[in-house]
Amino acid sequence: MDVKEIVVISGKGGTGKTTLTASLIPYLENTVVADCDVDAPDLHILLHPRLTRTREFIGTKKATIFSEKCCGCGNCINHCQFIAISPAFIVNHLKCEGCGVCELVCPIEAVSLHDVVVGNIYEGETPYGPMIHAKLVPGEETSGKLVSEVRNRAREVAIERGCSNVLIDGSPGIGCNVISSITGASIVLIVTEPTLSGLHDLKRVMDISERFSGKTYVVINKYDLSLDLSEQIEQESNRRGHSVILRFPFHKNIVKAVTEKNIPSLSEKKLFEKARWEDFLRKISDGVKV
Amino acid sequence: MMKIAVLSGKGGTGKTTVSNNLAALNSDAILLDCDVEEPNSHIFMNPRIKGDEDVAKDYPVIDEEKCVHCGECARFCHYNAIISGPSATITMKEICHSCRGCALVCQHDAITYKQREIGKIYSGTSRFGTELVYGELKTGELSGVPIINKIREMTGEEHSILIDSPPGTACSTVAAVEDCDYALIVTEPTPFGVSDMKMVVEMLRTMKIPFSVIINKAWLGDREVYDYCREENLEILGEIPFDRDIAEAYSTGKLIVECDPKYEDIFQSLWNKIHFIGERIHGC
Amino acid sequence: MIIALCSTGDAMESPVDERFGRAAYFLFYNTITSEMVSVINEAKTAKGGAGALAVQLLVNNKAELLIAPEVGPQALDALKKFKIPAFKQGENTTPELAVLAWGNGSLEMIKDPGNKGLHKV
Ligand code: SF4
Ligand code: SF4
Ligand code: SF4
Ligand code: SF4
């Protein structure tokens, strides 16, 4: 079966990613929600998943030293490309990037490469349907592939489950973890702030949602900080042949839904009929169909 | 003198705010933006550009001539960036990790590097006198390590050093954040700010570098933050009110500092907080 | 001739996956013998490079030919130096269907890589 993926992204942090994602879920029928956000999960705050299964994932291998065999000859520190062996022939976990020379180098099989555990990763119910997330390690570097890992994940419970979409809490920036999420997706929704920096990360996160997956459309939070800039996000959208397909007010009672842990299009359902969320959502289910 | 990474575990929490505002107010220091995937520090510090440089990547090249295609590299590779076959061997440079060990591997002597540019550092004099240097990954590249590790390798000790590091967690935060002397961990005062911090904290106890909080947009949302930093017993550094007129002169490329006279103050204390924290734990 | 299909299963009869570098399965069938090998795909759990390791892997069984569901860019690149080409297995459900369809000429072949690029997935 064919398993639509809608994924929300922002570039830059905090343009309201998640809140947005939190606020479209409830209005999205046989859907799975994955949240890819590995290294700051938040979706579950508002989403009070009971968790049903948590497994740990091992995303890389790294070095370790037996100092008890080590012969201080060096060749591992001179060999390693990454500085992460010590003078003192320790290896920094934190540095360490599996590459395996120090193995081969060592010439008396002093060092070993071994998994590491870089993340978990959750399965849970939520009253609107299954929602897998996962955590890193803080300081872990593969969240690329823990983020493939949740996608994966999601998808294989939307086929088990007769699901139709996967919704998608993407990661912010656009490097290996942003690539990851969007990958091949059917709809990427990338929420943006009308801010110099806003817009400048606009224009990055677009190349990679136009080089990676199939249509972007684009949402402006808190428009009406700088009415200027939005305008300018639009142009800038529109020039790309992106549509922007939500406008939405800055306003403390989403950040006071928020804090109370709830999900703010439930909780501010009037904001949101103001900000014409049904129009949003119509657009959203048209661009799935196609 | 002092290293001082500000970090947040999510973007958006006014980390850029934080370091941007302190390195305007003292222009003997130096700021790095190293959150190179998203470097936003030269919108609101309009360096003059007085240079940049490229930074580069090795990848290995495979000469035909000398190849006898008996898979060795490929074996080796931790990351399955070569395919051996009997009738070709390739490598595939958006995934390898430059860690040279498949030269070393080759019999046949066949395994050469050439490098591949993976992003840019632009140095220059900000508006306020501060020096900025800044990294910018190129759009679909990996991993901005070495573009931080650069960045990193570039300033002396003789200045104060503001590093404004990526958000969240990852090797590119470990890589900014690596033997600072102390760290200052921007969040704000809702439950997501409350969750995305822990793993910072988390991450600074295990790297054993000292660290305070700032609360930037305080008063917004509720206690837990507050409640928070005291079970774990962490020093909340500064609290940045919420003002809308903030967030409206920000999204112009304007600093807070420029404002309005009394954050001025706000950011002034806060330096001179974080000095004397550095003398009580450095000497420096 | 070998041709090498994704599929769910290690039979010519199980669905076929709709990955290449993590598909679950790849089989590798003999037209000449009507033989049929099927090697469990370590790379659908690799650490880097799926899509490369599932090209070594055809490239160690001796592959001639590859149907799949789509293909990266890296991966496409790589199965073209090796000269393995690449055909759409398209609303095929079982590598069996896949492999007559074919045999009847009616597999598109895979020029442009599927989803605009696959990142280590
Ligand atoms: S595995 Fe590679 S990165 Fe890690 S310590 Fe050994 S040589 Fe260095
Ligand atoms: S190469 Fe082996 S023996 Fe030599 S210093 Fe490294 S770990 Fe010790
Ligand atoms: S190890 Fe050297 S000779 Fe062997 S396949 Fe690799 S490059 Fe060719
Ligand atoms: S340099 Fe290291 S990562 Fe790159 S291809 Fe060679 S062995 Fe693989």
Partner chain sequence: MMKIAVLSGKGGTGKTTVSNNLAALNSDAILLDCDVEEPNSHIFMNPRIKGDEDVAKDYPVIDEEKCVHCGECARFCHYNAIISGPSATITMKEICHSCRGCALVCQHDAITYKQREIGKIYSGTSRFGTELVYGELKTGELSGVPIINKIREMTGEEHSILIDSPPGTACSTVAAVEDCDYALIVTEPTPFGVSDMKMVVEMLRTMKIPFSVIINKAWLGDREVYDYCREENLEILGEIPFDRDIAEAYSTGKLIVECDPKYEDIFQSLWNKIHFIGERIHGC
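All values derive from a computational prediction rather than experimental measurement. Basically, rigid core = biggest C-alpha set you can superpose within 1.5 Å across the two forms. Numbering follows the first chain given and starts at 1. First, how it differs from the form predicted on its own.
Superposed on the core, the two forms differ at I65: its CA moves 2 Å or more between these two forms. Core-superposed comparison between these two forms: the C-alpha position of C163 differs by less than 2 Å. After superposition on the rigid core, the Cα atom of N75 is displaced by 2 Å or more between these two forms.
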The other form holds:
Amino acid sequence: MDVKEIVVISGKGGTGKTTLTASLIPYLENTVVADCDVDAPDLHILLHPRLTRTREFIGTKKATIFSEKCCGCGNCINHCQFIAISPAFIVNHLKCEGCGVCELVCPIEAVSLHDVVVGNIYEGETPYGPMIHAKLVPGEETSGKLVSEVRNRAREVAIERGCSNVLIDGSPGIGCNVISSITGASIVLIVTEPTLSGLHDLKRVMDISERFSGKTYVVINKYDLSLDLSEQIEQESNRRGHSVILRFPFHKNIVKAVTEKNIPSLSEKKLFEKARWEDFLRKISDGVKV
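Since the one above is the form predicted together with its partner chain, can you give the form predicted on its own too?
Coming up is the bare chain, nothing alongside it.
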């Protein structure tokens, strides 16, 4: 079964990426929703999913020194590049990278690596269909692997349920978690804002999208805060072959809805004409009913 993945990303946090993702959901039929912003997931706040399954995510290994076996030779301390082992031969798991050198150099096998839970993956049901999301333990560095797990599970659920779309709230920035969010995706929507940092980060994230995904579109949020910068964003997008398919004004109704933990209705006539909204939906998903 062919499942289309539509990923919403941004070059920086706070541009309205999650707000746009949530607002699309009621208009996309047969869709599984996935929140791949695993470092700071918040899409569930607007969708209020009823959790049906929770499972732990093991994303790395950490070292443990067994004091009853340790001979105190100090090989592990001397070879640890991350200074993760104290003089008392206690491993600081916040510093340990799980490289395994300490286990390798221990002459009496007093060190071993063990699996560590670094996050949780959640599955639930929303009024609009199934949702998969996850949360990484703060400070852990395996967000890319966890994003891949969320995407894979979302695709599995889509195939099981006969859903044709997976709508993904991706990670902001240009790190490995963003690459994991968009690699092989059918469509990428980049949400930006008319600021100098917004334009700068848009250029960087377009570089990533052009290399790892399919068709890319640009959405300008709060475009009326600076019409000059919005025009620069549009020119840069057109120059690189990425259409600006929607521009949202700064509107109190959107702020009010998010504050009340509700999905904003971006198709209000106060924001723009319905025809433009419908055209936007058709471009990102064939056969969408509005």
